[in-house]
Amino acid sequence: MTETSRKLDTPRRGSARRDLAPADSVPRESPDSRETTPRHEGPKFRRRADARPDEVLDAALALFTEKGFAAARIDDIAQRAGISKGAVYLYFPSKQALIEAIVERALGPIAEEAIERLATLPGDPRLVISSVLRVLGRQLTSAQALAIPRLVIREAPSFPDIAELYRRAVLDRVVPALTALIRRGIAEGHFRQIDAELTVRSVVGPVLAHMVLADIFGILPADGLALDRLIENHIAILFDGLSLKA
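Atomic model of the given sequence only [the form predicted alone]:
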């Protein structure tokens, strides 16, 4: 990945690839001059101040999902959140900052819980992997958490930097921990001799493929996404291949 291709906040001219920071990502006047309610009026301006960043992120995620990243404007996000455009910039200076905060808010806690389980749960690694996959399935039943991988899958071909954000927030944290766990399973005799790095792809790959089939191609089980059933089926097949034969 080169410096130029990953510059998230610098618009590029003459390029076929669209950028993460369109023209509306930098306000032409200061946030204070954009705020429609004067600060001296106090309570009205400060209403729900602590909740406003989350309200902005909720609005941004909804619009990114509905319209796509390129089409969603800061003005639209401000209107959906019920605040001025200048107030949005008080919290998030660009659409790139918004998407980064959305990914971290929704998936950061999931990644941290997975890492803790992978690193600290003792005993047979098969039990740990099963636990992590089931937690992932439960977490992704949240519409907000599920919207993030869907957004990444849809937007990554046009905006590779969105995939990069997801990689840094989730994959770069979980994949090394999962690889280390598989290596431990091999060393302790729970798993047969396999390539640990490639096995990570076998662990997470079916879940990703399930999401792509459902979201891009519209191919779903009869009862909907059925992520919980997919994970239980995957666990049964996975460990039949990983485990040492009796």
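Compare with the form predicted alone: the form predicted together with another copy of the chain:
Only one chain is given; partner chains and other molecules are left out.
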């Protein structure tokens, strides 16, 4: 049941990449072995183990997002990373270790980015919240950044450990910080008397809904994603409401 709890001892031998090989323009051995000559122009092995784990993780993230964890094959992940299946197991002990490493790798950057900004900043909480939303919008433009929460949400029921990891690293910091910010806004007379805890949902929900509609169902404004416009529209409503007179 909970063999999920098997801790990963990911090798991850150094993440600083040396770039011994030219990276791009890799000959990669023409697939059709035409002619009889066994010519192997260009190096068959690239010998840059340091960059490999990240490449494998990128490939795995792409395929997990596309097909889901269970349906994604290690063979395909390896192929996308430009290596063979066996090589994957040089860097990661199991398929599950891949998803764990993906989430862990993404946690560092995410954690710092937005939290300090809002937990510490003094001044009108409206400005802080607006700034946070705009940063969030800028982040979500990258497909890569969006893929992580998507993957976590999708696989959460199957991998409670990973969901908890994410929750602890991201949500348990962002949600309380936002709540505190709203509470301060009330205390300092900027906000009306509302429930700070529940209001957090009103702050982030519209962005979530926008991404779900666009990403999952392909429902988006005529002029593309329009995340900027969405966020400005949302900020206007969040602080001043829909009603005209008010």
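Residue numbers count along the first chain shown, from 1. If you superpose the two forms and keep the largest set of C-alpha atoms that fall within 1.5 Å, you have the rigid core. What you are looking at is a predicted structure, and each value in this text was computed from that prediction instead of being measured.
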{"item": "C-alpha of Asp215 off by 2 Å or more between these two forms on rigid core", "value": "yes"}
